[in-house]
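Single chain ahead, by itself, as structure tokens, in the form predicted on its own.
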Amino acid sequence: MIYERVALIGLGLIAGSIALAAKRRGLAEEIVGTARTAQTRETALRIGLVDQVFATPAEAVAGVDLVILCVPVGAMADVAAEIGPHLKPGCVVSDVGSVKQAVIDAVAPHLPAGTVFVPAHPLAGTEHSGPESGFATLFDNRFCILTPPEDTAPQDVARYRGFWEGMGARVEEMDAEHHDRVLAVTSHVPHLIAYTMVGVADDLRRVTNSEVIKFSAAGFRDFTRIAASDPTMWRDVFLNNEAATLEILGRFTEELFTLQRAIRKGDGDLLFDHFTRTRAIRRGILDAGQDTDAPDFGRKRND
């Protein structure tokens, strides 16, 4: 057991699976938890992710050792603010938010002194979402990132390390600033092509909507399950990482104007040589075992 009381404050997908992993693991004596919907509370006390659950964060984090904010970015100020005065001292508080810097903005002047802040962010998912959603194997094997505050103490920053450890992940530490440079190119950026494609797809009236869902091939197939991401969550980071976002979709569109002069050119070699060096990135993602070399990412084929 790493933390005695840990409450979750939102449950979804991943504070359900954070709450299954922990459990497995035995990381936690008690894991208490509330949501913004009496249905979704009923649903995690009912399939016991959760010991007990609160109607409001306030009620929820009273005596925790923990808490894990597991809300949409846009909510975190709001949430902090509700739950700072009754915070008690050494707890920490921690968050699952793909982006940092305005998590720690947001977060960090609502918490009283002798709490520790550890921003965190799961790099783990799927396209789903809600309580039921959740599964205990969703974080192994996968990063963790943690952006801890320079003053922030060592052995707080292991004992939460370990937390997620626990759980199977693969802990990392960087600074805010960079972890959201890093995350607009690997994550964010996608994320707003992906939905760009889907939307241009729906916008072809000369393709149409059954013909574009029969014959989506792998490429496409995958742009649909990215872009059915949660809406709300991916607005917040679009909107809380927009220096980054716009820096990076700046570099896309420079490389997308490159690509489309060689086409029109007939150009080849240029062709070539992009592909391949882009070809090398996905072996380094396959070696360094965050995903699968299986036909269709592991999909049963049936195109």
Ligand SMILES: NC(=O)c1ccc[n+]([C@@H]2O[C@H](COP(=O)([O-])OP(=O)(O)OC[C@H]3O[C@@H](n4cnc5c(N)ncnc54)[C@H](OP(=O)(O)O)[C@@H]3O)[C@@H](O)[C@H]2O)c1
Second form
2 protein chains.
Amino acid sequence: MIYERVALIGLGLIAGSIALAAKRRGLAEEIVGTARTAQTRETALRIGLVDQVFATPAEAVAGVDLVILCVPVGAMADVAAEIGPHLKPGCVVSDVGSVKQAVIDAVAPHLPAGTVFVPAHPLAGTEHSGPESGFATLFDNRFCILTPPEDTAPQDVARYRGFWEGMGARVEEMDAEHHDRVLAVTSHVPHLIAYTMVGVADDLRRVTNSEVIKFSAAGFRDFTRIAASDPTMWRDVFLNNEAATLEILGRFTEELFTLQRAIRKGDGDLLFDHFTRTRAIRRGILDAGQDTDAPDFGRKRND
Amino acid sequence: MIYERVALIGLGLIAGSIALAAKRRGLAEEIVGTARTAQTRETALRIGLVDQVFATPAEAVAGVDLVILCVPVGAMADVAAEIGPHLKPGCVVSDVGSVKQAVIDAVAPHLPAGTVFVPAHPLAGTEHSGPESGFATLFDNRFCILTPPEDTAPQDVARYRGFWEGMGARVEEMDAEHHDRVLAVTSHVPHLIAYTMVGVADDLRRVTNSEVIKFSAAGFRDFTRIAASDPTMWRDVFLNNEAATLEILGRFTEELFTLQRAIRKGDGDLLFDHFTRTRAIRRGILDAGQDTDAPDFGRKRND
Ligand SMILES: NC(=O)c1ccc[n+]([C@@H]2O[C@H](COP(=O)([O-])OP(=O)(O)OC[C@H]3O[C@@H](n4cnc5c(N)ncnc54)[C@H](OP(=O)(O)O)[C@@H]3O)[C@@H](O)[C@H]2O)c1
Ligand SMILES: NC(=O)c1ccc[n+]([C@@H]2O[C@H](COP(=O)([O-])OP(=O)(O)OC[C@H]3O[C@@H](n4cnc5c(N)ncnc54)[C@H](OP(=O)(O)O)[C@@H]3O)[C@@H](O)[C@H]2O)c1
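Output the form predicted together with the named molecule next; the form predicted on its own has already been displayed.
All chains and molecules follow, beginning with the one already shown.
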């Protein structure tokens, strides 16, 4: 047991998975929670995610050692303002937001002296959301990035790190601004591009939607999975990681125009060299154990 | 048995899978083949893909009922010119090229009167290539698009359709130009975009490659899988489907700029509406049985 009593604010995919993963390994004596709607609170209680639910964040955090904010990034400020006055001294506050600097700016001002803030971002998710989508192994072997302010006591960080490691995650630390830039590359811009491409396909007159759907296995399918992620979450990510997203998008557009021009001019060598270079990255990902080398794009051979 | 003797020109992923799938179901009495290098020919013979190999396409097609060109799109014209004089009357010639109009333009002029041309494109592939990457179930439940010229005898098309259905594929027919536009949307532009994004990641100074690789599970990983596809094949696809690729790319850039502007202006409603619309397409793909609804992006829950 690492924490006595833990409160989860928001009871969706990530909170649900935290609850199940923490229970599986006995990391908390008691887990309580709250969500915006009564329906989510009732579901979370009924399926046994949490031991107790409360109608408001203020009530949920009373007497707890650890609070994790598991709401969309844009909702963090309001929640922090509401819980601030009710936190007990020594309480650790964390979050799971996909953007870190904006969340720190939104949350830190509301936390009273004597509490400890350790922002976190588990790099694990699915295209589903809501309390019933959580599962205990979501974080297994996935990275969780902590971005603690410089003055955080090392033992507080170490304890919270232990909590995530207990849930199966591989924990890394970096500063918030760097986190936001790394994630812009590995997650935010890829999502925006996938959303864009799926929107284009939906919009064409000469190719029907049913053709797009039927023939999606040729590459497009992977984009649709990414572009089916929760609209609220992703709206908030882009609004709150604007600078890094726009910077990487600028680079993307530049590179895309170079390839586009090569196609127009029939410059096969440029295309070939570019496509050869990008293969090496894939090899690195396989070597790092972040994917499998299955010859079938993840589908089972007999689907 | 649908054909007596079949020749495969090129012995890579697609040809290897055709050989294994056709043998599994007894669709051909004998399968022979050829490839550019002696090494590929020897491997194909050693692992039993084909019954016999020949040093040249001209020798391989002697006396066969069906020839399938399984070489990169850019190599089709030369191969067709070489085999033309050696085809027996009534022989069916097909190909598996990812682009159809350009292949028709390249191949048709070389085929003698009395032979039958039924171009085809199986929508199935992996990021691997070469004779050892083929597997018998690659085409199971995947689409194969035929684009026969209008004057092709219906019974010749029906027979070749039966060959693909026998290998497990769902066969569709459409005209070549429409094929190229549909595939630009569902495959060619998604590949170009993935290649672009992976190139950008490889090029950054402030985010290291090892960070990109480590944290790829957050969305980027799916792009790397697409961008690891064979450079020769994809160079040829873009050079040979220039018009449709550039048209769809134009639409993509327009839509990307709209979303980019919304991020810059903080227009959350526009982002939210767009992201909500793209979800519906995903639902259609699941309903069409072209992917699974696994909550874990295809990775096994316990990887
Ligand atoms: N999904 C991912 O892939 C992923 C990965 C890593 C990190 N994250 C981050 O994790 C956080 C939660 O994501 P999730 O996927 O778990 O979302 P989710 O399944 O949609 O759950 C969100 C929860 O937050 C509650 N909520 C929403 N708006 C609220 C508000 N304004 N005030 C109070 N509560 C509110 C919801 O309550 P109701 O159900 O009652 O509406 C729900 O319980 C986000 O910050 C996201 O950036 C997500
Ligand atoms: N991979 C996919 O996802 C996919 C899907 C649908 C359709 N296709 C199409 O299928 C075709 C073959 O792709 P693949 O994935 O099977 O490729 P692959 O595994 O790389 O095999 C290509 C074969 O073609 C031979 N070859 C290459 N260049 C040649 C040339 N100039 N002259 C004669 N032979 C040559 C190669 O011989 P060596 O080994 O001796 O060099 C090899 O046997 C392409 O037209 C592609 O567009 C591919």
